[in-house]
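Starting off, we have a lone chain in the form predicted on its own, written out as structure tokens.
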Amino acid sequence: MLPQKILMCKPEYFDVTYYGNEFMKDNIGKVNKAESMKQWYDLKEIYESLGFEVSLIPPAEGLVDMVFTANQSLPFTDASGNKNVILSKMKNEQRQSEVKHFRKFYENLGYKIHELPDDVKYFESMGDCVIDFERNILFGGYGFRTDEKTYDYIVNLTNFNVVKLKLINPFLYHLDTCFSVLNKDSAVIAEDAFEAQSLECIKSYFPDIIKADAQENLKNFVCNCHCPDGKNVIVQKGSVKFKEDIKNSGFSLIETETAEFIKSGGSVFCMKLMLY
């Protein structure tokens, strides 16, 4: 079932205050707060213009990355249509306290909450879980921010068919930085992110593979695009090859500015969560 809502978090406390990934290293203290707020509102308005209801989780003071709502939880529905959620185990200490706020949010919505056992050290949810809702396939990245064994539990808790993908490029530390499902036939990939077997696995699932230019992806986060409806692809503005590829594949492109958030290693896909 395709979720029909979008969960976002206002970047009231957003900043780059520590070195948590390669993009953050040279951007500590360099966020333009006013510009980041404008960029966030612009993205919110894009989802609303496409007919999605945007729900908001209140930001928490001191949690500078809470705006990246893709990372703290994995919501899903069970065979009876009941709402469930698996909570994350964030790798960076600076983000671990975010999860309790999401727990409270889901409790208020009546979701059944699942926590992963102690033998799973790290799991960053939909940063590493990219879902093909049409075919009910969960593509699960592992190697940097999520333990491979996480998916042994996910396959038993959910109705998803799970396909594991090994990440090998430290710049592309989450699956959503190197892989995006547009619809059941089309996907965007950064080939340099995956071990050879995982790369061939992806190609076996999609007849239309859009290969991101490596430099364009690092600059404009094109693989962090989001296609919420199988038709419209939302992405950081400024790409050349990607823009042409998307149009040639029959999609409509919606460009927006997320440069302030890229300073922290996130863009469109990171800044939202599809919610039931």
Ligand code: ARG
Second form
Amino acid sequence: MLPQKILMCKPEYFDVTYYGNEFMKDNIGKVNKAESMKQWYDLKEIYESLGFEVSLIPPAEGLVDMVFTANQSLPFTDASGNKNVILSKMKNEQRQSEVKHFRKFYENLGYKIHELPDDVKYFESMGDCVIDFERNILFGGYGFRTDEKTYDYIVNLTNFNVVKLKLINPFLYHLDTCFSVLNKDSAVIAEDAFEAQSLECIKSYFPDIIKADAQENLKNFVCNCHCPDGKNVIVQKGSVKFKEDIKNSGFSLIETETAEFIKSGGSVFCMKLMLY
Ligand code: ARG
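Go ahead and give the structure of the form predicted in complex with the ligand, now that the form predicted on its own is out.
The next block holds the full complex; its first chain is the one shown before.
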């Protein structure tokens, strides 16, 4: 089943207050709050204009990264169509209390909630899990924010076929910063993010590979684009090569501004979760 809803969280308390990844390092205290709010509303409107219902989880004071709703949970449906969710174990302590708000959110919706056992230290859900819904494949990144071991549990809990990928570039610390599935044939990849075997592996799944330019990806997070419907690709504006590549592959490009969120190491893909 394809998730048809989008979950977002208003950036009421969004800020960069600590050094949690390489992008945050030089941006502490530099967020323009009014601008971030505008950028968030623009993104929400894009999803609505594409026909998606956008659900909202209330922001919590002090949780500056809660706007990145890709990271706290992994929703899925089981063989009988029941709604389930696996809760994250956030690596940075500044983000750990976000998860209890998501737990409450899912409890209210009647989801069956799964927690990972003690031997899994870290798991950041859809930051590291990029799913090909047409083929039911879950690509699972590990190395920075997620333990490889997590995927042993995910294989057992879900119906996804799991493909593990090792990340080696600290700037590309989540799988969604270096890989995006556009549809079952096309994907965007930052080659400098992966350990050699993982790179070969991921390429073998897609006949049409769009290679992100390393500089464009660092500046504009092009691999953090999102294609919610197999046709439209939403991305941070301003990349020349990416724009060309996307059009040549037959997709429509929707450019938007997310610069305030890139200061925190996230863009389009991180700012939403696909929900059942
Ligand atoms: N500041 C956030 C963090 O370091 C950014 C998260 C971006 N999310 C993502 N899915 N890549 O955790």
